[in-house]
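The form predicted alone is given below as one chain in structure tokens.
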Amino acid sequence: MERVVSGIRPTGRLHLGNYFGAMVNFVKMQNTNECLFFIADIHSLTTHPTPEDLHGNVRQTLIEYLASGLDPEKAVIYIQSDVPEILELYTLLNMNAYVGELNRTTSFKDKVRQNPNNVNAGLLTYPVLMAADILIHHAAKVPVGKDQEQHLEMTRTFARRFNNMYRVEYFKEPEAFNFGRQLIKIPGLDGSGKMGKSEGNGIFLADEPEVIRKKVMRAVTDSGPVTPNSPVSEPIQNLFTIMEVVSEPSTLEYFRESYANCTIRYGELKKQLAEDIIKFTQPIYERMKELSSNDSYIRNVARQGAEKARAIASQTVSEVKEIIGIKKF
């Protein structure tokens, strides 16, 4: 059984893209792998150093993790800041990370262009903190998107560099976990691109039914097919793609045929899609409400997750210090 580590920033709001893009696979993965899932509250400070309600966002993200199907009895679910050993390893790894290679990181250069007034040291050393998150648990696999592939390669570099510098075979070089065809990409409601929080085009798991209806009814469409069997435009294909994962196959087939024979009514399509999304998300939404009112359970999950994560992390830091030569007198 391979050890897998994955983190998510505490935005406090998971949308359908997050759910189908990763969460469904995480729920399956926890049955076949030794999984550690964490909420990366320290990572979030690199781009949002003064969050309005960091604790509230962490709590909501934890609730949404659990409501989506992650099981603290099957996986270790913890909050990054609850494991101080991560920051200790981060500091030690920083001693062997070079400014030149960090400056060349694509995501760092992008963030500098986007927000030149917030180029902090944490942003520069983000890949080192990510490496600490992974290496501290000796993970074999890490689920990553395209934007994180370079960071994972840097984690492999830091692991290899540590082993070479201290003439040991201690850290393993983790590999990317690729969901392959299992990974479903959910488009947004704005007619193009993927669903996201910052784009304002998403359906969130915590959205109330009436909010979902309003969002779907505002979804971008086109002027309608002109001739039978004409190609499906991107905005309509996006709605069909969402329908593929929340609606009955017969429902999707009905609207595809309606589009092909030019009888489709977009108002009818949107109303049906909205109700299907509500039906699909309702169990998750209800579970969120249940968890939100159970503070003792949420605290216990966080506490137990931290204890399990720290058991591994403290041993790693102790062994790393021994290898480096940091010893108590």
Second form
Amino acid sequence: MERVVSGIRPTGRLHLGNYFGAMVNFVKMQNTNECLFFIADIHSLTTHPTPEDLHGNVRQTLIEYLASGLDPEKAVIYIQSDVPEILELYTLLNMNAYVGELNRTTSFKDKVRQNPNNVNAGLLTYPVLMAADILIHHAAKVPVGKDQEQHLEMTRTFARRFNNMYRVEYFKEPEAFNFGRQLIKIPGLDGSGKMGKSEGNGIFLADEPEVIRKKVMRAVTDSGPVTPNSPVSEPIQNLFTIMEVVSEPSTLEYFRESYANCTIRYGELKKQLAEDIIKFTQPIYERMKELSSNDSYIRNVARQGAEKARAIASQTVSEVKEIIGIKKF
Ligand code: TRP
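Could you give the coordinates for the form predicted in complex with ligand TRP, as opposed to the form predicted alone above?
First the chain shown before, then all remaining chains and molecules of the complex.
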């Protein structure tokens, strides 16, 4: 079985876009691959969260992952900071990561532009920590979005460079993996673009039904079709796209037809869409509440995950040290 590693930033709340874009596929992959999923809390320190925010977000992210179907019996689920070996490997890899190449990383340049007052060394070496996350498990595949492909390319570079420098064939070059046609892009409710975290445009798995109704009812539409079979505008197509994943095919068919013959009422479409979204998110929402009140279960998941991850990680680090020449006297 091919080993898959993926890190998720502890953002706290997953929206439908995250769910259909990544989670659904992660949940499937647990059955076909040896999966390790972790919460990248050390990475998130680059933005200086408060201790309360950090801990709360890690906990909430873990809960949402479990509620969405990540299964600790099938995959190794852990918190990055629970595996100190990753930080050890990160330190060692940093010696062969050049400031020039780190400076040229697109994500770093973006961050510098966005937050010129917080250009910390952790941001600069973000790709090295990510490489440590991946290489420590000798992952074959890493499911990532477009924005992470450059980081993965750098991971391969660091792996190759290490192998060349020490004349070994130790690290495997991991492959970026996107879900191709299985990847469903969920649009936002604001008329254009994809669903994001910004307020108003996203529906979160943790949203109360009443909140979901309000958000959907406020979704951007257009002034309605005037001639039969006119092309569907972007805001309406976006609602259809969401409908495609949460509603019955006959529901979607009904509204597509009523659009085509100009009898569509957007109020009715939105009402139906809101109810179908709620029907879909409700079980996840209930599981989230259950998990939230079960601290000992959460603690156990994290502890067991860390144990399994550390078993692999500690072996890698001791082999790497041996190769480098760090040997016990
Ligand atoms: N950088 C990734 C992101 O922002 C998160 C991440 C950290 C990651 N380490 C990783 C993803 C290792 C895959 C593998 O989405």
